[in-house]
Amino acid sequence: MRVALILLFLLALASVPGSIFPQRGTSPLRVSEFLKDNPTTGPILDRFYMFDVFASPWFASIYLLLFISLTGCVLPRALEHYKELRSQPPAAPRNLSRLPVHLEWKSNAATALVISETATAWKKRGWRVRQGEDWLSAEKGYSRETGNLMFHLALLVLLMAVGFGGAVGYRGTVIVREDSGFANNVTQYDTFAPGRIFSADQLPPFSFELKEFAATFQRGGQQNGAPREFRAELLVKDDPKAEPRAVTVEVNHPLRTSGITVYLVGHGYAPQFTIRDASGKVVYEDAAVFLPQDSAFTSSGVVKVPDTVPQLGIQGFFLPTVTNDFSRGPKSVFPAADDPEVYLSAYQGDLGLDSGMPQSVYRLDIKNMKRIGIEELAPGETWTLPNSGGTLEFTGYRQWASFVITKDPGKGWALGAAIASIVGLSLSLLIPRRRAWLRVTAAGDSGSLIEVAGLSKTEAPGLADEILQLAKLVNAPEEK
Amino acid sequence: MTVNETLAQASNAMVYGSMTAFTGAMAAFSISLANGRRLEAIEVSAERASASHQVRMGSTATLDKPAVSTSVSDGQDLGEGRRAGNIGMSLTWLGTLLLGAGIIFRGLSAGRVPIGNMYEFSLAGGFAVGLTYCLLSLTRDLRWLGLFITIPVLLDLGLAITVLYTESAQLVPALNSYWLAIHVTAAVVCLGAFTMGAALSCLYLVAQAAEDRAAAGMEPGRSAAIAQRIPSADRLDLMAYRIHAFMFPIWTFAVIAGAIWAEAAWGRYWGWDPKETWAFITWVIYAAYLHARATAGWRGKKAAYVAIAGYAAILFNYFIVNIFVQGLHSYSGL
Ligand code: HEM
């Protein structure tokens, strides 16, 4: 118990840095920012796994020790309890008057009758009764220990389920534009984090198309612009041959199919452009995913056109609702696309795509490029690019939604263990283990003395009342 | 759906009314406590146990026929303070009911469960503390505890209307789930009951300090002034344990309900978000408290400190993590 206690304290203490420092598992960007802002302390903290607390060896060793200590404690106790469940309560002590609850009264009933009838009555109330010649010994509340064991075992199962799910499952994210699709294949994911023993052929062959995304926002008041509803309308095929079915995915209402779950986690805008080169040939016609920068969805992104000479790069902002106040740069004032515009800078030169270095699709490498102009466009407007760069038409916008797709086969086990742990806990903490005794002593001519007594090892609130109730069940012939 | 401003204003008026009632209750309870006293002097442990447990423990009832016993009071003789104590009790009921009505009106004004931002959580938390206290005092005399309940409630409500106040409005999509009602209600109920548990553990420490001084033959210290007016240390310890033991499974449920909700909303049932981490820390500390109560050498004062640390973790999670730490649980409305 003392070891368990110390390990519990250590576990609580060890979790604290995980909430103070940004963690790679949940916010990798904030970790790199932290490392950039703290060039001296950052790497030291990193060496002690302060940014991976819950995946660190020292955190693992604490819960492993707890795991071992838990097993070492629960198994022998379970054996002991099993034996106890099959044995009888211990015999009544000689002196019942020393017990915490004790009642006595005179009676002239026959001892054997009192004993046998009381035994029946107590048994009916769920007590396990052992019968002596002139005494009864009863016990109740075994489910306290059963519940306690169940709770500790459930914790073991829970830990295993978490570990198992993490090892064989995976988690990926993907951004899908309206009228585009996704097929469940590792290459289609934007980020993909497999478990330690995950294998790619476990990916069920489902696919979906995003037909429409809708977002509504609060208009007016203190929370102006706060999101109120997100809805993604999907056309889902559970496998390549299946009939497509329409599914609405919302926050809190994921799509569940073939053991995987698809969550709607974010959204944004993808302005559509048609770009023609100087000869009028279409070199780009697509919706480019722009990433939101603030809560009013001022979004930034780039378009790369490698097929012109020199290559063309567009960097810009999409503003769903523009203002006339440009003093702080282009900024949207409301997240819904009430009055959309784009602000673009065009670059000519070498996009740097051939260098072999992987490039972000959201960033333009302008090292070898020259800015040729900037422009502000409303939907339908066309910009004639300077320097014989051709034309760029802002044809409108699409929305995109981002999804997290996960598989965690340990989930069901974890839930079962969690429910078992609550049931076990409730039994363990709310049911007192208690004993009750009856003794009939001959008291000469005046019949016999009946004594009823009770004891609870754990501080049972209602023990006295319960023993009184038991006493009332004792065959009490003076009522005649 | 728009917000009904009239109902929102009515809700605010009720919250102010409730604070007035709780302020009156606090004044009445402090007068009651100042004038009350315990009949017996503070004794050393052996006698203490039997004195406070009265009929219940360690005595023999000799009966002609067994009869159902009357329940034993945990209360103390408030002497002159009885009247003021009664006034405090009534005002606490009034304050709690007004607060409950204020919460309901807030929910009606926005047409949703009224637990969507920190202002609303704080109202619900204050209500849970008040209601736990009022309900428990139906079956026993808890007037001596009133002052230590009304103070945290007033602090909580004061913070709510000054720092945390948010206009009545609809919910963000992440909160738009029936799990909000389940998870947050369970957590708020626990917050209320754990507040009472922490108050009892603190009072236990005071009473124990006074009894330790008496046992060591020392002059009564400052602790005696309060200890004279509240139940014995053993009694307080037991009451604190019962509240914590009763609430721990519910707290476990609250955490698990949160995990189920997180699974539906964020795609994982546990992700060590700061809020989750502190819920876990709180849970582990309270588990340690229950273990401490069953471990030789840890019972009593050490266990009480562990319980108080658990409550400190709850407060930290509520105020510091909600307001200052970045995470997915950013719904404080501030
Ligand atoms: C690591 C090894 C562990 C050991 C050896 C251990 C041992 C025990 C024992 C012997 C009891 C019975 C105490 C009693 O009858 O009052 C108990 C109760 C309990 N344990 Fe554990 N435990 C361990 C881990 C844990 C963990 C990790 C938790 C949860 C965080 C936990 C939570 C509880 C609870 C809530 C009780 C009920 C306390 C009560 O009955 O008053 N235990 N434990």
The other form holds:
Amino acid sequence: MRVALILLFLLALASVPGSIFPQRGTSPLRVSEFLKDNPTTGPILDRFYMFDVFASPWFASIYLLLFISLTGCVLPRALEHYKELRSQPPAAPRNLSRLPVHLEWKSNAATALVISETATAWKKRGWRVRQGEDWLSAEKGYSRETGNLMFHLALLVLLMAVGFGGAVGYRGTVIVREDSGFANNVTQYDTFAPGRIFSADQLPPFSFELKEFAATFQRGGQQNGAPREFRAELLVKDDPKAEPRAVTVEVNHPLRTSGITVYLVGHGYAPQFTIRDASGKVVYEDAAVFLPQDSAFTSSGVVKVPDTVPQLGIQGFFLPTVTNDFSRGPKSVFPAADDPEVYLSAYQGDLGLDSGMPQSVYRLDIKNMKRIGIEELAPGETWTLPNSGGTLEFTGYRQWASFVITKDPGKGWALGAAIASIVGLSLSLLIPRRRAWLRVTAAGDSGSLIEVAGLSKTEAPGLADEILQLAKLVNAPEEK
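Moving on from the form predicted together with the partner chain, please list the structure of the form predicted alone.
Left out here are the partners and the other molecules; the chain alone remains.
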């Protein structure tokens, strides 16, 4: 057990780098940016799997050793406990007065009657009883060890369930704008983390369209602006030939289809722009996803237009409810789009898209670009870009929702194991293990000496009171 505790500590310690460094399974773009920004230390860290911590050989080794250690600890104990359950309580010691709790008195009752009737009374109280000619042995509290074993067996099942789910399942995230859709294909995901033995060919062919997203916020009071309801209205096709069905996805009410679960985890705004070049040709007409920066949904984002000469980049903020106080920069005062505006900076130059290095769609590389102007726009307003850069029109906004799509066939087992571990731990902590004995000894002409004693195998209090209650159940005919 000591080895298992050491390995559990090492497993927790080994997980620390996974929260410090970006991981390829969840943030591949951040890993690429880290390697680009750290050309010396990046490859060294990569060699030691710092960007694939939970898939590294050394993490898997600790995980496997912990599983083996727990198995080697629990299975022999379970066998011994099974044998103990089938065995009888130990015989009464010769000298009961040496035990922690001891009571004695004299009685004229027949020894056989005292033993038989006391055995019946103690059994009714839930004690396992063994009878001798002039003694009685009883024991209870086996559920304590049963709970302890249940807890550790549940940990084994939990480890297997997590390992199995991580190997054959997957987890992905995607942002979908209103009136846009998603098809379950690897290329559609923003991030995709498959299990080690999961193949992209196993993705179920479902799809959905986000028809509408609605969010409500508290207005007034101490929690002004606090979220109150998020709701995504989807049209779901469980397979390409199926008829679309309307599904409402809310927090804690996910979409379940084809063995996977789709959770609604976030939302934001996507301002819509129409950009024309100097000749009036439309070079960009779409809604760009802007990411929230605070609780009032002050959102930042970029628009990249590579089809102009020189290339055009827009960097800006979307404010759902604009404020007139810009002492700390543009900001929103309420998350709902009551009075939306955008604050934009325009750049011309090289976007860096031809370098071969992947770029974040939420970040603009301005190293080889020059800012040509800044502007604020309300919906419907148009900005004539300097340097014959054309025009930019802010046509409105759409909302977007972010979804986490997971397949984890081991989660049911993991949930059951977690519940079993809680039950087992409760049993092992709350149920005391007790032993009690009764001995009747001849005391000459004055009748018999009756002794009742008890012993606790744990430090739980209440032994003296429990032995006193057992002593009161001992048959005393002269008191009837």
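Only the largest set of C-alpha atoms that superpose within 1.5 Å between the two forms is called the rigid core. Numbering follows the first chain given and starts at 1. Keep in mind the model is a prediction, meaning the values are calculated, not measured.
- With the core held fixed, residue 82 shows a CA shift of 2 Å or greater between these two forms.
- When the rigid core is held fixed, the Cα atom of residue 204 travels less than 2 angstroms between these two forms.
- Residue 303: CA moves less than 2 Å between these two forms after rigid-core fitting.
- The shift recorded for the CA atom of residue 415 between these two forms is 3.8 Å, with superposition on the rigid core.
- Taking the core as reference, the C-alpha deviation of residue 67 between these two forms is 4.5 Å.
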